[in-house]
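Single chain ahead, by itself, as structure tokens, in the form predicted alone.
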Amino acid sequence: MKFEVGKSYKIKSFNDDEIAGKLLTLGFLPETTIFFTRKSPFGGAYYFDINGIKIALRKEEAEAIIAV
């Protein structure tokens, strides 16, 4: 999924069984609101606020977040 600084989303589905795993654990639920909040100068790391709680996750654990 592409992601713009400064939107909020909500949390559909994710489109790897993997990494889902690892991102229900850090309370990316579906459902869920997500704000972006920034991306790393060379594209490495995405940071969102999730329940006030920020947390970067690796380009290839965003992109497996379906989300609108």
Second form
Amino acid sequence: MKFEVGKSYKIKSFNDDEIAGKLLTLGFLPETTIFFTRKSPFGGAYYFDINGIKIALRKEEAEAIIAV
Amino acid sequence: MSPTTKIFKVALIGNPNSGKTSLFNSLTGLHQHVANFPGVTVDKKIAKYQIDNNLTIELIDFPGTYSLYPNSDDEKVVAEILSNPVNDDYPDSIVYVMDPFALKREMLLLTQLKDIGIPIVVVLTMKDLVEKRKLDLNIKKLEEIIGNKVIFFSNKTKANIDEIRLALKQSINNPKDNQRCYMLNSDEKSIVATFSNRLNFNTDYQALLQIHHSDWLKYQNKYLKKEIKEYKNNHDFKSLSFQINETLDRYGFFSKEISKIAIKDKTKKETITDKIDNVITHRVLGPIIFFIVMLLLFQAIFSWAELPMNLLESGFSSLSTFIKSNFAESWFTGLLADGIIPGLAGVLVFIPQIFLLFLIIGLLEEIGYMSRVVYMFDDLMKKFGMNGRSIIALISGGACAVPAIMSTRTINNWKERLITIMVTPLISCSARIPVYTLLVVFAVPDTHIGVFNARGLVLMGLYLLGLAMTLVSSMVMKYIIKSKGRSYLMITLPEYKRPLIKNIAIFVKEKVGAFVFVAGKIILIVSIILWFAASYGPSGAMDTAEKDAIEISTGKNLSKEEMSNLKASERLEHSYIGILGKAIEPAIKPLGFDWKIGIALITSFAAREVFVGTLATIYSVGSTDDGMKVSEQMAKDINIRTGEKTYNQAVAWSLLLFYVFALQCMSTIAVVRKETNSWKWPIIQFLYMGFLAYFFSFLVYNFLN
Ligand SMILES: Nc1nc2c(ncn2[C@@H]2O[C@H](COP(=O)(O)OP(=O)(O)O)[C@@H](O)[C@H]2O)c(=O)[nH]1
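Having seen the form predicted alone, could you give me the form predicted together with the partner chain?
To see the whole picture, the full complex is given below, headed by that same chain.
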């Protein structure tokens, strides 16, 4: 799904098993709150904050997350 | 120690940025060496570690990983070894390294390791930071939750290092198994049961890993792989979704309890890292800051390194002179003074630059800046078929392609890594500078364009040309090279920290050492071969040439020095290499090069800057490497056939472009061969760069002529 900069989201599930497997190991768990801090200069990478831990994902990787 | 004594192996395992490398450095200091894990170009750092008089162990630093379901070749190594009890590197004991600020995430791998069934010593790092910030962390409680003793340690103060020593000793002398965490579900149990007598494992979880990873594990034979695959298909065994469920299950295991004791959430308050990142990774400021950092980096490499480089250079040439004047003339002194020493000097003079390059890169990496660079430019690099991590290689390429290509190991997608390797040598490295500066004198008049010196502008243009061709080539390769697997960014941006100096020191030592070893070995061999080829020729030819030179000299009344220079140049012309230079003349004539340039092109395979030295010899200016003298001689050189100057503008431009593009460097070829594990890629690289060089030289020569 699409994300907006400066908003918090609560992860519900994922729409791509392969990416899901990898995101889970990084701490992107269902029911976890993530904050979308900013986009990269060219817009293709996203900077997230999970409880103080900072992780960058590619746009396509982030879009495999289903969150509210 | 008797030869039968078993050497116990201890693996350091942990998430990336957990402080694993720092702990390895704290424990072992400089007594470590780097090898490869068998069959892959993944660094394996090993060190002997003496626990006490009776017990010495081998510590192995495993690649950082988040789980035993790996994302990259590095991480695969961990799963490959830990799932296979008969692997040579299968550890007797594991040190699990944890960062107290990421406890929850780190529980996943810890539970997996417990299920592997190897004794574990848990070390929590960054004690100094937790104490300095007066944060609350209940270690007793943590030990209760995970059921292991936890050693809280600081890589900065190293205060309680004996506790680790003691715990290691205990885990080897009285190994204690761990409690298992994950219970296999019924589908997993039955697949393990089906294959159990065909697999080699200690715990059910190891067997399960062997089944999940069956398609890429190196130690499994292909018949078994096929059967496992068939079983998975027939029984609808979905490896991927089982892995996801297992991971979730594992997180469920400790996470509630861990949440209670974990260092409090800081999402509400802005941390220092947040504040820095607001500027450093800002969409507009970020790239500007990066650009400034790069300017400073190159400023440092090129200006600070100049003095030590000059010292090294003159040191080596006085060594050569000393040998020549103090030892009896023989083939051996010749080989030493004219072959090996100048050859080695060609490598060693770059040490100051490479040292500075890696000092700065190491520093940027240690503070946490490099991962921000990867984040900021990943998407841009992706357009060129590369990856954010490629930037580090391309930057290093500005000093030398050899360490740059070695640094691509952190790129986890094969295609992106390969493209980075293939294009990096197009970035103008510092060995091209002496060649550029010599030739630009002939190519461009000494005038000014505005406030800028025209020659300076052309030099900059050559750099940009190399960079532009890097990008164009990578763009082309993106469409040609086939992809193996998906590529990911997914990178943790660590907290900004004060660097631990020891880590940087070890990093720099390792990089400089690798450069000297790879490049040094090649250059040594090449310079010995070249020396023989330049000193010997078909029988009689060289002696006749020498006699001629003496006759001419006496006839023209030349000084002793002039005579010996003339002798050297006549001998070179009639040596094997001179013959070779003449043999290739037809091929390079369309570019405006004569056989003298041909010789220099061949010798400069040892390293590009050798070009200058060879021309010095050919133009009989003795063994001096002084660019000005060479260029004066070159300016006087007349083409016999046309009666025109050999080094007119067209030839100079043609040569310049040739050196921008051609892969004139044996060491690079060797390192590409090593990193890609085949001759295919270095050959393709040599050919495509050679084609570019020939094409552009031909074009510019014929255009200007
Ligand atoms: N202050 C402090 N910093 C540490 C400690 N351990 C590691 N670091 C820093 O944490 C960062 C990551 O450490 P490193 O050893 O490279 O982690 P690795 O990726 O697990 O090998 C580096 O910047 C280290 O300097 C520690 O005990 N105290």
